[in-house]
Each structure stands twice: as C-alpha cells, then as structure tokens.
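Only one chain is given next, in structure tokens, and it is the form predicted alone.
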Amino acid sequence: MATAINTSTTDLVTRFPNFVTLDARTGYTGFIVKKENLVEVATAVRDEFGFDLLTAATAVDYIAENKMEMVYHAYKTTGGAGLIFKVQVERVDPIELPSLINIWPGVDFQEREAWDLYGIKFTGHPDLRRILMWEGFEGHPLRKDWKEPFFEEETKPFKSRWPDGQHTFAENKNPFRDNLNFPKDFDPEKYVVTGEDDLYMSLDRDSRKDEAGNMKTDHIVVNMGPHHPSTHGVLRVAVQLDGETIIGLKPVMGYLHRNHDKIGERNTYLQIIPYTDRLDYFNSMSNNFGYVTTVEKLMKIPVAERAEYIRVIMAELTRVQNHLIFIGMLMNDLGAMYTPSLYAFEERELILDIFEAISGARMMCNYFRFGGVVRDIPDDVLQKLKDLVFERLPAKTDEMERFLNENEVLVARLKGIHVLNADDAIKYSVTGPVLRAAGVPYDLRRADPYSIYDRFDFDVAVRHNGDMMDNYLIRFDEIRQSLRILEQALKQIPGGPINSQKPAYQVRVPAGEAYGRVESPKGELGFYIISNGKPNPYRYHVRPASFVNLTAVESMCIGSKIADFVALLAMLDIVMGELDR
C-alpha cells in the first residue's frame, strides 16, 4: 500500500510551476507553496492528488531567518506514504496565512494552537481565540524570542542544577509564588474576563435558528465542567440547547496545558522520554513509541531485532488495557456505577504487573530508547505474559462480551445514536477507533506500516454504521486483533541483544526534520521534529489524537439530546494530559 514520496513530488511541482518548489534545505523533504496560492494547491492536494485526510498541521518559528512557517502533513485513506506541504511568510507582525477550514475542517483546533503560541493569524477562521492558554496571557510563548518571567537559560541541563545542583525554585522569586507575568497595569481584583463573551458569541453565530414558524423560545448555555468526572478530566464544554436539543457546542480546554512543546524544546533528546510517558498517561509505552521513531528516523539507525518484537508487545499490551478501561468508564458514564469498570481495571492491574517488572513503573514507565528497549523481559515475567494472552485476557474479553453486549439499557443508550459518517470524520482529521467506526478501514499499522507490523497476520477493525453501538462493539474487535499480534509476537520472539545502539547520555542527531506516527490507542500520535544538530531539538511538536478528534465534537453531538453528550464525549476516549499537553 506504500506509495513512492518522488511520485508526489514530480507531479506537484510539474502541476504548479509557477508557485510550489521542491524544499531544498539538508534533511528537509517536502514542498515550499507561496502563501497567496495556499489555498489553490491545498485544494489539488486533496481533490487532484487524492490526499483527503489531513494529519498535522505545525509552525515553526525560524527567527534567525525571520520566517514563520506552516507545515501539513496529508494522507490519503487508502493508504501510503504522507505529502507534506509547506508555507513561509516573513516574521514581521502581524503574521497572516489563509486558512484551511474549508477545505479540511480538521484544521481547526490546529490553527487555533498556532494563533496561540506562535502568533500566525489566519485569514477566513470563522473563530479565531486563544484556546490553551488564558484569554489575558500576554505573547505567544512558543516564539523563539519568548521568555517566561525566571528564565534562565534555553537549553537543559541548566548549569544551575547539573552539575553543582544549587538550584533556586523560579516561584519564589515571586510574592505570588507563581512563574507568571501579568499583562501592563493588570489588576487581578478588577480583571473582566473578556473570552467569554467571544466563547458565547461563537456558540451563537453557530447555532440553528428556528425559521419553522414555530412559537418562539430562549435557547439555553449550559456549562458542563471543568470540574465534572463526565468530561474526563479538566475540560469544560458550553453547550447552547433548544429544549433538550444540542444546538451549538464548544469545548474550553487548556487547564492543564504546560507548554510540552516548550519543555521538549529545552529537553536533551533522551530527556524528553518520561515527559512523554505524561501525555496519554494511560498509555505511555505507545507515546514512547512514536517518540522514539521519529528521533531514530532523523539518527538513521536501526532496532535491534528482539527489541521490536518487545516494543510490538508493549503496544498492543497498552491498547489491550486501554480499550478495556473505555469499556469500563463509559458503563460508568451511561450509569452503571463502578462493577463494570472495576472487571476492566483488573485486567489493567494485571497489564500494569508486566510494565513494572520490566520497566520498574506502572504508569510512567520510560522504557523505551533509541534503537531499542532500556532492559530485556525477564523469563518469569515472559511465562506470566503467555499466560495472560494466551488464556485469561480472551477469557475475560468474552466474558465482558457476555455481560453487557446484549444488555437492554445498553443497547438503547448506543444502537442507532449517530456519532460519525465516513465523510465526515474524515473531514475533521478524526484517526483511530471512531474513524474505523465510521466505515473507513484506516490503520497506521497497515496503510502505513512501522516497526515489525507488516510481519504480522492481522485484520483492521471497521464497523459501518457509525452509531455508539459499533463505536463501542469496534473496541472488542480491536482487542481480539491485539491478542492476535501478541500471540504471534510471542511465539516469533529472537533472542539477541535489546538496543543497537551504546548507552548514551547525550545522542548526536543530524540536522533535519522528521514527522513520526503510531496507532496509539486513540488514533494517531504524531511527533514532528526539527534537529539543528545540536543536543536539544530545535522544533518539538506533538501532534495529539485527543486534541485533534475533538474538532469533531460539535458536528457530532448537534441534532442530538443533551441526555446522549456524556456518551458522545466518551466515544472519543480523551485524555486531558494528551490533549492540553
């Protein structure tokens, strides 16, 4: 299914002469489209070329050549190799760029992000806000000329810690005990908060108007979250109602946005594994795994061979346990309180005994290394890990199956509940579950192979009717194919060493750019990286399959009850750390 990238290339460049160049910089790959034809080549790329699913949308702040950039990365369902497109305008305020909603809704939080943290203003957003940091936050902080309030210095190890360690904590240099700096003249006690009015303005510019002649009502805001465990963490949504109807939706995030860009940009390479493990904290072996592709794709090194093997099996492990906790949490979020999903955390228990053997952590295991694995399976661990895909986790899978599948409270909640069609999802850049849900035979793992997959004998899950029923039945289907990798992992597995490459604090990766991506349990997670050479990579972005699929929040839940949100939002399987980063 693989496609050729020269075959793109030759053909984009020849289809637009005048305007779109091959980028020639070392290690870079890739086209240069003038900004004001933007929009015309973006439009080729998906209508002409076939590229209809747009991944990844990136800036890059090139200060020392006073440029801002756009980076997107395209696909085509069908399969095979990506086509990345870029644009480059001066850095002069105010920076502007067409945008790309209309032709790939998906977009959408993704511009956003870059209008917030580099300062890109794009022309023809019908909303254009802050969306991570807070409404009166002064700057974007992502600019390379960006400093936070105790800065000291660009890159880690800060001589102040490493290695005579006589560190200061940067809050206490503040009376308010907060690394912050407010705007000019702000005061705290007479602060408005102004966003609100463009939050609640957006909800009405959006919303469906009564033209029925029918007798007039008020629509109603209501505000679920942030502090609500049916919002799965700190995320609040307005939601505008007619009567009990969804009429406009708009979620609020950034509650527990760090700057993870920001803290990878100062990291070591090596570093930034364990902050990786923090993004979908529920499943840290795959953030570790795409991680760790993309710097190996930037090093040009190879995985010593029983370490793929390893890193096949943590992964399919993480979304064994993953899609039992969705199970589990979204009986709870229909009503059925804790039994179900206490069956699904024994089995996560059970996973969770495996990573600490062979990471020393449960949770945030930090395993993974370039070119391979930190340390090797012990055999008493290997045996317990037989027995528990061979015979238990089937076992249980079916006895889930069994308990709920044809429960009649069940089946009335989710059977015939729209979430996505086909067209749809992929207009909203949705990846994962929900996209294979809706029809669309989509898997990283096949239609563009990484690691040792294309050894395996396995079937992409897909359901067609797009409703929470098949949304919820394509979990099952996804943990039955999981169990058949690791069967067949386990019985392949080679002897030999775990990493290709030395230990190494430090790690010399080549200038250039690179965009890795894995089928994380939640859809696609993307790293894009930019090495100057030097230890620290210059542009560290990650693109998040929580933030992305929850673009397509609003198109799913408008038409239906507000009764139905709390499962809608389920079906997306978000997590806040990932999604705010």
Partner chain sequence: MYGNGILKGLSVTLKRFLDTYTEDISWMLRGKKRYNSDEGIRHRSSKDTKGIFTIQYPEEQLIVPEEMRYIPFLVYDEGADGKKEVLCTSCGICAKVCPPQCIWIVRSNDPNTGRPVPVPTDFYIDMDICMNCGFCAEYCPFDAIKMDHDFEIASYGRSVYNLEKLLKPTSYYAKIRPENYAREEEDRKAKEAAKAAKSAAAAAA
Second form
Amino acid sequence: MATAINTSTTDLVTRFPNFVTLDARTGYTGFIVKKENLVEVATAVRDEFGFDLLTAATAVDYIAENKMEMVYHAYKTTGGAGLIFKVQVERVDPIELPSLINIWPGVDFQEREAWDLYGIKFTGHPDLRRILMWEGFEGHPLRKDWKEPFFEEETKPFKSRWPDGQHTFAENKNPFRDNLNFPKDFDPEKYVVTGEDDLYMSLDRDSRKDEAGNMKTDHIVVNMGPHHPSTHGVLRVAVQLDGETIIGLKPVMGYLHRNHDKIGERNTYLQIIPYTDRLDYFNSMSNNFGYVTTVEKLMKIPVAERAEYIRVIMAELTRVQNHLIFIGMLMNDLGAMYTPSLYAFEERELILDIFEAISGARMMCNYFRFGGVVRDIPDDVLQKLKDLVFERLPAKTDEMERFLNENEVLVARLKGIHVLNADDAIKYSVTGPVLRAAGVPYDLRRADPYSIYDRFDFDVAVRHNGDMMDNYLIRFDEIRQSLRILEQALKQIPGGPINSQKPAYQVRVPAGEAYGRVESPKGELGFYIISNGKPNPYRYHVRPASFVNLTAVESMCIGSKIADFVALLAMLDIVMGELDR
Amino acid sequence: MYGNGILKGLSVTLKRFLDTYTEDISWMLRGKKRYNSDEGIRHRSSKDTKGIFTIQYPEEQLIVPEEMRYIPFLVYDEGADGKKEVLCTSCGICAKVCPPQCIWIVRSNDPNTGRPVPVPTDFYIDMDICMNCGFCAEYCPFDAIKMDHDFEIASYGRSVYNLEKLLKPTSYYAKIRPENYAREEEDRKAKEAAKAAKSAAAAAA
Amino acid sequence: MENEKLSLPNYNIPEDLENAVVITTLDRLYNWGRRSSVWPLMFGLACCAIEMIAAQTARYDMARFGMEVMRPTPRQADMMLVSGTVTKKMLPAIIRLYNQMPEPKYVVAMGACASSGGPFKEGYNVVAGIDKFLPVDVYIPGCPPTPQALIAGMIKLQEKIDRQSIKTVRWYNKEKVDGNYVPMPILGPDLIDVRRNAEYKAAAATKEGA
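Starting from the form predicted alone shown above, please give the structure in the form predicted in complex with its partner chain.
Zooming out: every chain and molecule, the one shown earlier first.
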C-alpha cells in the first residue's frame, strides 16, 4: 500500500542531474526541482515518463525554514504509483512560481487556490484571481503567520476549556483589534467594493463582430447563484450568453469555504475525522476512509482484518446511495421534479438506517478510527444489510432503469450533449465516473488498489462516448459493480477484532508526509498530510474530486445551451462541501 | 413507437401507486395495524416496504437504533436519599477530545486544602456548537458522559447547557441503551471482582 | 396560557346559534392561516440542506405541515430556513434575500453552523451564527439535525406563531423596528458589518504599524 519510488521515477535525477535532487528529509519522498527548470521537468514528466494525470498540486508553508513549497502529484492513467515533485521558493513577497497550466490545464483551480490561500503568484496563469475568498480580502489565510479574528490558540485542545472552563462566546471577544489586518486608517464608509470587476473582465465581454451583416446581438452576462435552485448548493456561475448559447463561463466558488484545511491544522489527528464527514456530506464514509488510510500510511500501522471488510462494505454502500441520489438530482435538474428523486431517497433512507444503526448518525458517521472502525456491526444489522444488498437494492436498481432509461424525453436531453473526450478529461485532471464515462478505465480501486480491493472480483465500469447519457448510464453500472463487491464482502467477512490498536485519543504520528487517495463516488479524493511529530498535523490538505472536476466545465459547455448547463452541473456530481471545503 | 419508453416508465409509477392500496388492504385483511404501531413502523423501514413510506412524525416516531447519537448528557446515579451522584470526575478528557471544543469544565477544589477533587463544579456544553461526533462518550473512562436519543430540543434561544441541564439518571441511560448499559455494568462488576480478589489475595499474603 | 387567551373571544354564542355560528378572534384566524402554510425559501447552504431535502421526501413528508412548497424566490416565501454554514462570502446574498422577503417572515437556524458557527466557528470565512445579523425565531441544535428533529423545530415555530398577536408583531409597527430591514454587510478586507462602522474606524486608527 505504501508507495515507494518505483524504478522509472528514480530516473528523474539521472535525467536532470543538474536541477533535480531527491527529497532527503526524513519521511519525505519525491524530488525537489529547481524553480527555473520546473516547466522543463514537468514537460518531461508528462511526455517522457508518461505521468499524464496531475491530480494534486498544493502549497506548504515552511515558515521556520523561510520557504514555500509547491507539491505536485502526478499519476499515470494506466495505473501504478505516482511521482511527487516539489519546488521550493524563498518566502519573501512576491513569491513567484511558473504556472504549469499549459502542461496540465487541470492545475488551473489548484494554482488559484494556492494563490488565494498562500499568496504564491503563478506567472503565466491567465486568470489568477482569488478562488475561495473574495477579491479584496486581506492576507493569505493558510500562511502559518496569519490568524483568524476568533483565534484562540495555536492548537487544540484549548487550555481555556479545562480545568477552569467558564463558558464564553468566542465571538464576543473584540474581533477587531487582535488579528484583523486593515489598512492604516481604514474607513468602511469610503470603501469601494471592486472584487467583481476582474471576474467580468475575465469573461471577455467584447460583443461579436458580425461581418456577414446578420443582426448583431448583444451579449448578456447572467449570474446563476449563489442562491439558485439548480446549482447544487451555493455555487455561483457567471455566464456570458449570446441568446441562449453560452459563449463564456466562469464558476465562482467559496460560498461554502469553511476553512477545512486551516481548522484541520489546528485539530489533533483524531479530531479531524468528524470534520472529514462534512467534506462531501453525501459520502461521509468514503471521506473517513481516505483520511484514515492516509494517516495509517504515516503511522505505518496495520488494519484489523474484519475492519477492512467493514470499511469496504461501508464505502460501497455509500457509493450506491450517492449514485442513486445522483440519478434523482439529475432528473430534478432536467425538470422531472420529485418522482425519481423520491424513489431514490427511499432507498437512501434504508441505507442510512444501516449507517445509523452501526455508527450512530445518519449522515455524519464518524465511524472509522486509525487501525479499524469504532464498533462492530451487530448481527441483526448485518442481516438487514444482507437483505438489502442481496434482495432489495438489485431489484430497485432494475426498477429505476425500467422507469427512466428508455424515456424518450430523457434520452433527447442527454444523448450527445456535453461530450467530454478522453484526452480532454485527462488534460483537465477529471477523475471518477466522469473520466470513466469518457472511456478511460481509471478506477483507483484497480489502478492503485488500497485497502483490500484487490481481493474482490469486479469490473471497472467504463463507457465510451463521454456524453451526458453515458455519464448517466455509468452510474447504474457502478451501482451494479458496487453491489457485486458488497455481495462478496458480505459473504467473506471474517470474525475477529475490529481495531488493531487500543482506543486512544492521542495518536503518535511520526514525522513525514503522506498522500493517500481513495476512489470516492465523485472521483479521486486525496489527502495530503505532513506531520512533524506533534499531535497536530503541520499541513493538512484535501484534494477534492468535485473541485478539480469542475475545471473542465468551462471548456465543456461553451457553445451549448444554458438549459443544458444546468444538467451538466448535475452530471459532474459536484457537492459544495467538498468543492469549497 | 415513440413514447414507449415513457409508457414503460409510467407503468412503474402506476405499480407503485397501486402498491399503496394493495399493501394497506392486505394489512387490513390480516387484521393488523399498519399505522401507529411498532410493527407497522418496523415493516415500513424494512426491505419489504412497499406503498406508503411515510412515518407520520410526531404521531408516530421512527424506532431509533441503540447507537443513535444526538447530543451529549451527563449520567448520575440516584443515591439512597435522592442525592445525585455525578459520575463525572472532571478529568477533562472529553473537553480535550472534543473536536469543536464546545465543552467547558470547572473542576472543584477542596476549600480546605485547595487540592482538586473529582467532581465538576460546573459543566457547560454549547449545544449549538456540538457536532454530535460522540467522541466525548467514546473516550470517557468513567462512562459519565453519554449520547442522548432525544432530538426534540429546538428552542427559541441559544442552547448552552449547564451541569443542571445536562444531568440525567442512570435509569434513563439504561432505558435508551440497554445493551451498552448491560455491557458496561458487566465490565464494571468484573473489574470490581478482580479488584476484590486482588485485595483479598494481598490480605491473605 | 397566552395562547388560550388569544383563542378565546370572551363572547358567548347564544344557545340557539351554537351549531350555526363559529366565532374566533382575528388573531387566531390570522395565526391559523399562517402556521398552516409556512412556505420555506428553497435555500440550502451545506450539509443540513441534505437533511432538509430528506425531510421533504416521502419518509418524513413536511407537506403534512403545509411546508412543502419550497419557493426559489424570496418574494413568495414566509420562512427562511438557514440550513448550513453561513460564510462571510455568502452573507451579503443571504441578507439580500431576507430583505426581499415579504412580511411576516421567520428565520429558522437549522443546525449548529447556522445557530452559532458550529464546528467551523473558528474559521476565517465563517459567520458565528446567523443571529448576528438576522432575528432568528427558532434554533435547532444538531449537526445535522435529523429530519425528525427539523420537523420538531418546525412545530416549535408553529407554536411560536400561535402565540403571536397582530397588535404586537414587529412588522405592523409604525415605528422602524430592528430586524425588519437589515443593512447589507460589505465584503472588504474582512466582512464589514456596517452597523459597527465606528468600531472599525477606531480599530483601524489605533492599529500600530499596519
């Protein structure tokens, strides 16, 4: 499971002896590339070494060494271990790095995020605006020397809670004097909000010149969201329209940016688990899974055998319920209000009943622990689970197919719309069902098996047209495959302990870095964690699937109709908790 | 023919529609109560559920599993004279492990010696911050804090619970989580027996 | 108690008319009308929104309370169900929606985040509770509240509506009352609550070396 540097990647030093060195810090892997040669090395990584999928790009602030580091994780879509390369830069403003957007366009949002939260300027990035915070926000919040208004202490647990914990409302402390950085003599009455200008400039508002003498139409800019019934939460999209045709589009996010990374760096390792539940709130179990496997990688501890099975069962159940909801929500957005989603929610409720009986909560399960899971599945619940998996869910999936698949209206709305071909999908770092519907059989459960997925017999669902119809159908395929895994897991599940470790609220995590990833229902969910041996992680970063998948949206919908765009958002299966974190 | 797919789909909805009646009638013929009865609610949450799926809260309620967790409460033993013997020793583990840090504990000090005594003077949980993760109950070494099933706690103001409001008797805990309670009692008795055996052995030696 | 007083018109119907006439108070009629058709604004922010949707679906069926009509536009909504974390970036949009809602209007803070910022309270982009800006009628603790807990909160709101009197509710007052219109906050260097402008000025003036 732990990814060692494989033979082909060690070549990077041989290939570029002058400006690539091995990362020799204890617990670290990968290569350090000189800033000046980053583009050259990255091109070679993609073209010569064949790492065509850049999944994660994230920044780290090493304030003690006065350095900023950018970490890139590249993988091959044919599977196998990844290649990690890093670039370091002096921590003196302005911090500048070359942008890799021409090599992997999928890095777009992640570079913008690094600019927003760390203040790293990427030269060559065509649209470097803030992405999660608003334009005009003071400071770069993930830097280690930046503090929030309600800042209490550097790390949890806070000393003010015990033994003399008088209840106070943190917000009643004066938030103005402590940490807020206003410009000198700031006057709120004279402040002019300018944040939106850059957004609209980036939409390219030139009206089209019509040489042929046709009627010239003005373009209009429509803001969909952040409060809009079809944007799946609080996503906002600024769309430039020519009639009903989209000619320019920029997603605006951050309306649910809950500072997951910053809070995570303050939490202890254990305390992060319930926070990960709230990332992709449809699939708390898979989020737990990703985080826990990453920390286990760092801790180098085994997982109890029975717990491995329970984890797989939970993760696959989550996938089934997520895809059912996906189908319901897609229908909602296409105008088939309520009935399909009501049917989907009925099955979801039954699955949530199982989650509630096992973990205690319907949605925010908080069920995984380092080395295993928190409690065993009671026998009666296991029986209920078997009934569901062996009898009800297959039948209901068939019923759903009978109900919708041949519906002419649905086919007309989905077939041939928003085609994403395989090359583009890889280019934009798209993962998950959307990538597989485009014809790339890249599923982490097969490509880079984690946990015990190598023991199960299942096929990677793949379709080849990359249009909306395939994206819709592949969800059914995946439900079927998940049910296959579930059936095997439920038959094979062994007895025994459910945790390899003693329950402890303080875990010791050795110093080092780890990038763990799981195939969440939405795509690749990655966690990048740096430990410095303390009870709290030094850097905690989530690589959400929805966020990176959204990179492709701009190129996908230019030229199509606005009504189809609503369906496209549903098709990408974004969820704001994960997108904005 | 164009429209076949739609008709096929409508047959599914029609079947679902008819199911409501066949299901209700079959329950009626069997002379059983489908609504407002435990059996009916259980059936509606099982794999065989068909027809009407609604649980008509507040007239009927879902049967919650034992592990269900909502907000934390503190357990006390009822003493002989009705005194509340709080199990909490104010060790502070729950406050340390709480992810959103919504637990505040004031530890008692002995007025004479100034030494801490294992009773909390006060205990606050800000229920509007609590994320229902259940860590406090999971890691409490004294089984003094537990997760409640009661979810009807909406209020017209912010809910900051103090010690008085948090306390609930052991009997309540045994009622909502009988299996957990039995297991913990067994563990406790085994531990006490071992302790007694040990001290007896020490006395004999 | 108060509820009973409102409901009793203090007038006895003559015996021969008892089966033909029903009398009530204006308050009672008015409250009955409002409590039975509280249309929520279709407005999901975060995790809680999913439970809100679940409460609308077959198993919990909020339609039984006349609350199923989710209105996407604030102009047709009676209640704003703030379901999820209120971020600073989102807040101006929420305030704008609230100001556009016609009176009578209610705000329900669903879940920990909306009530107080919840687990994300310490975050730099999180507002510590929507009650810092809007007058909240009912707080529903829980993270997220289960659909049944949400419905319990809704029943609590209905009880509150039952107790209101047309003479005292704030929206029919002639004087300008706090809470009917909330000034829009500005997204400046941080979220700027324009009601506290003086404090900002003072803080910025005393800031050393900024």
